[in-house]
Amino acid sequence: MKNKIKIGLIGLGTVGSGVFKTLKNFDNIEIAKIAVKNINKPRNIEGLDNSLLTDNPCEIVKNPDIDIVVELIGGLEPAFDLIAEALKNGKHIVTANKELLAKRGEEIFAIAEKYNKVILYEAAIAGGIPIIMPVKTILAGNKINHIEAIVNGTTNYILTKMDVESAQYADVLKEAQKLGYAEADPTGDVEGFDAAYKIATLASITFNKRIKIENVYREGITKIRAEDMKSANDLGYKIKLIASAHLNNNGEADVRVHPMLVSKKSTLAHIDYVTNAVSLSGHPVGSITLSGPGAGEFPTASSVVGDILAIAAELNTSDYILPMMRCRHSEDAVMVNIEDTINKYYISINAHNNKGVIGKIGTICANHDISLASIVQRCVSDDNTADITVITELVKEENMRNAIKLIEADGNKVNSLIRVQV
């Protein structure tokens, strides 16, 4: 009988538990050791042999019998050191660690290549949605130049609930925290860090150029209001947190995360609650969208186990396994500064209901080379202020920011400035 492939699992949280339960269905795979923070913590996992547990991950990364190390603890440390040590000790790696890949991917892939080992990370981008393997294999013949994605279930859940229930952000966030969709400290999700890590990695793979995370523009959802949701709907849009990456004709990369008014005709407008989706555009494939569960025990475990099996199938077949899945980019992308980008904008302004106020706003915009697609005054409040909603045509970001300063200097309050899908 063929020897079993031995796995070392670092982390037995939600995803780790799903991986353990799923791997029980495969006769050729054996989990040899599991590193956890607390060995004595009660775990309701059927079939778990507590003798497999250790609180010393070095027992995994230095164990000569283990073939594949699966890292599921997240964060930079100790994950980086553990993966680096595992590679040096001849282990292939499967990880779901988007932060590590975005911040220290260049280092970790260099170590992997030095020791002729593979790092697979399908679960790090969109949970259960297969995207890395398709991009590196079946879509390898394409020139992909545009990505738009919803890759954070927490923010998508919050925005969907705000839309459906006409609720304010703070109220929905509290509900999401009670349900476990949002962390006690939700900063990583709601401020767009999580999505930024994911789009930086996905764009690096797709464009075959390294995207530095510090050059990814990031804006979260904390300023989105119920009033913006209603206005967007009236105008034919939904508001989503979009992670996007675009490669222009000069080979420069525009990579960012921010809220966006997405046309109701777009597929992404109908990706709701915790569902994720990734849309790719290129030649010759055209445009495709992959959607599904972006997080959770078994959806994410699906991607992790898929990576494990991909490596397991190649072990002992070649001196250089899975060449298509290895890091092949060494060039840093030239990045486009957000101020130099061209966008359409939704602007919500609270202005004193004086004669000529709309004309003044229009003049400020015209003086900054901003054409208006629509401008609507919605209501007058008891304090004699009016809510004015503006949609612009395409305009340079720098011009838009300068116009906003003058609109506010004229005594108006800009409640919201949100980019619009083109």
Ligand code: HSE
Second form
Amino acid sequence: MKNKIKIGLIGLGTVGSGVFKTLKNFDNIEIAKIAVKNINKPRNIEGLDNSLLTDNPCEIVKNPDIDIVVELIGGLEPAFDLIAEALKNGKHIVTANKELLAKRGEEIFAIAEKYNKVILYEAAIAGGIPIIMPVKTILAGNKINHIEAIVNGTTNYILTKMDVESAQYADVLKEAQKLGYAEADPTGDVEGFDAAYKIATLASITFNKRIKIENVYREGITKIRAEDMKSANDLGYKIKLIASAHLNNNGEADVRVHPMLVSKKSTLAHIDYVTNAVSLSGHPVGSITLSGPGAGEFPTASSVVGDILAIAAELNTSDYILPMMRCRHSEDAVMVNIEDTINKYYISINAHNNKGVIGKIGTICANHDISLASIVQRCVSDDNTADITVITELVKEENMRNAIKLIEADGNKVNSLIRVQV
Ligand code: HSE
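Let's see the other form, the form predicted together with the ligand, since the form predicted on its own is already up.
Following is the full complex, with the preceding chain placed first.
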């Protein structure tokens, strides 16, 4: 009988238990050891043999019987050291660790290549949506130069709730935390860090150039107001946290995460709650969108198990397995600075009800080469101020920022400045 492929699992949280339960259906795979923080913690996982558990992950990364190490603990340390040690000990790696890939990918892929091992990470970006393997294999014949994606379920859930319930951010966040959709410390999600890790890695493999995480422009959703949601809706848009990456004709990359008004006619406007979606445009494929669950026990396990099976199928068949799945880029991308990018903007201004206010805003914009696509003032409030909503045509970010400074210096309050999908 053929020997089973032996797996060492590091982490048995939500994703780890989904992987454990799913792998039970594959009789060519054996889970040889599982590293957990606390062996004595009660776990309700059917078929789990407690003798597999250890609180010493070295029993996995140095174990000569183990072929594939599956890292599901997240974060930089000890994940980096454990993966590096496992590679040095001849293990292939499957990981869902987006932060590690974005911050230290260059180092771990160099170690993997040195020891002729592979690192697969389908689960790290958009959970259950297959995106890494498609980009690296079946889409490899394309020159993809544009990505727009919703890759964070927590923020998409919050924005969807704000939209459908006309609710404020802080109230929806509280409710999402109560229901377990947002973490007690939501910073990683709501400030866009999680999405930035994902788009940095996705853009690197799509453009075949390394995108450094510190060069990804990032804004979160904490300043989005229910009033912005309503105005956006009235103007034919939804507000989404969009992770985008664009490669211009000079080969320079513009990679960012920020809220965006997306046209109700676009696919991404209809991706709601915790669902994720990735739209890619390139030649010859044109535009495609993949959507599905971006997190959760079984969707994420689907990607992890797919990676395990891809490695398992090739183990012992070749001296150099899965060549198309390896890290193929060595060069850092030349990046476009956000101030030099060209965007459309939604601006919400609270102005005193004085004569000529709209005229002055128009003049400041004109002086900064900003053409207005629309300007709306509905009514004057009891405090004798008015909310003015502006949508601009395409303008350089630097000009927009300078104009905003002058609009504010003129005694107005700029409540929101949100980029609009082009
Ligand atoms: N925190 C992520 C999200 C899931 O809210 O989508 C894991 O990447």
